[in-house]
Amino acid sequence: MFVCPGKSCVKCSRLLAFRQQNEAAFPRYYNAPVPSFGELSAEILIIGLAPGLHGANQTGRPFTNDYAGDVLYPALLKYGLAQGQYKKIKDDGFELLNVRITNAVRCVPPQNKVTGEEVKNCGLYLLDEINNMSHLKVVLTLGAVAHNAFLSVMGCQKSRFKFAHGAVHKLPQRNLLLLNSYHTSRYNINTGVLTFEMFDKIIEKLVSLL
């Protein structure tokens, strides 16, 4: 059985230092490697970068009161994945349906940035995770990161599965099908490199690769 990190994590000493250091800054949020939300039983699961310091880091729940939320969930929701009410609080009621949500790197990075030994200190959970899921068929990455911490921990060549917007990868691991999409960032948003119609377009897709 899949056992998310606790606060007795300490691989990352980088990670770990934020981490105190938000505890005391920030003594009311979760300040610790957030779990992932949705069953292993899920056939889908969607993997994210990391939590934001004032999103998942503080309600613990991925992707939950992060602008990048705002995005994914209710897309997830006019699509049949969920279903209540996303009200950016980690006990809204809000479900998910038939997807499991995660991120490459579980704990909170400073300027929301990770490095190369974090997405593979983490990636141990990530693939004990994966391979806790019996029913997994297809797996979102958003963004480049998430994609070849994927890849990595699947043991897959990434040169042959090269990260592209809309993309659907078959992987021969499992018969997996791997979809990409640029992350859901405000950044994204703001510059125009993914637009709402954009990410509808790429959960539509998600839903008929099942």
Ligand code: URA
Second form
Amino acid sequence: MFVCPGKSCVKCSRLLAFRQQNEAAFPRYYNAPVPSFGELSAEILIIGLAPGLHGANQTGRPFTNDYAGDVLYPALLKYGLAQGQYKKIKDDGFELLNVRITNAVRCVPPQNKVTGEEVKNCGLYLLDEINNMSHLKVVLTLGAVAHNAFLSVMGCQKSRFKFAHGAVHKLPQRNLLLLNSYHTSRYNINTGVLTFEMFDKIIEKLVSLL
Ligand code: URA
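Form predicted alone done, so how does the form predicted in complex with this ligand look?
And the full complex, kicking off with our chain again.
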């Protein structure tokens, strides 16, 4: 059975200390490991990095009220992978279609930077999640951290599956396909590393892989 880590998860001391600090500073925020969004029965899993302090950590839903969600969610809507209106709050009725979204690390990290140990600790939950997605066909990783986190939990050699924007990798495990994209972060958009058009092409490709 899939068990979502709640506030009782104390695996990462640095993230726990940051959570406690945020509970004092922002008592109305969610301030806990953010659960995945979408059904376990989905064929697509999208893996992000970690909740943003005033985004997913505030709302309790991945990418919700984060700038990265302003890029991700409209693209999913455009290609029929979501329905409803994305209003940047958890209870907006917005629904994912055949997609589940999770993060390599489920707690908000200081300065948006996760450590290798935190990725490893949270990998137990990621693996559990993947093992419980019996219809899973395609995994879209946003950024190199998510890519490497996914390869680690699947027991794949990183040197055999190099991260490259737009690359599609075939994994021996469960015939899974892995698609890479640059992360939809504000930094990547502002620096032109990723554009809205480039990300649309990624979601178009994702749909074509099903
Ligand atoms: N960025 C991510 O990678 N994940 C979130 O949930 C929010 C922002």
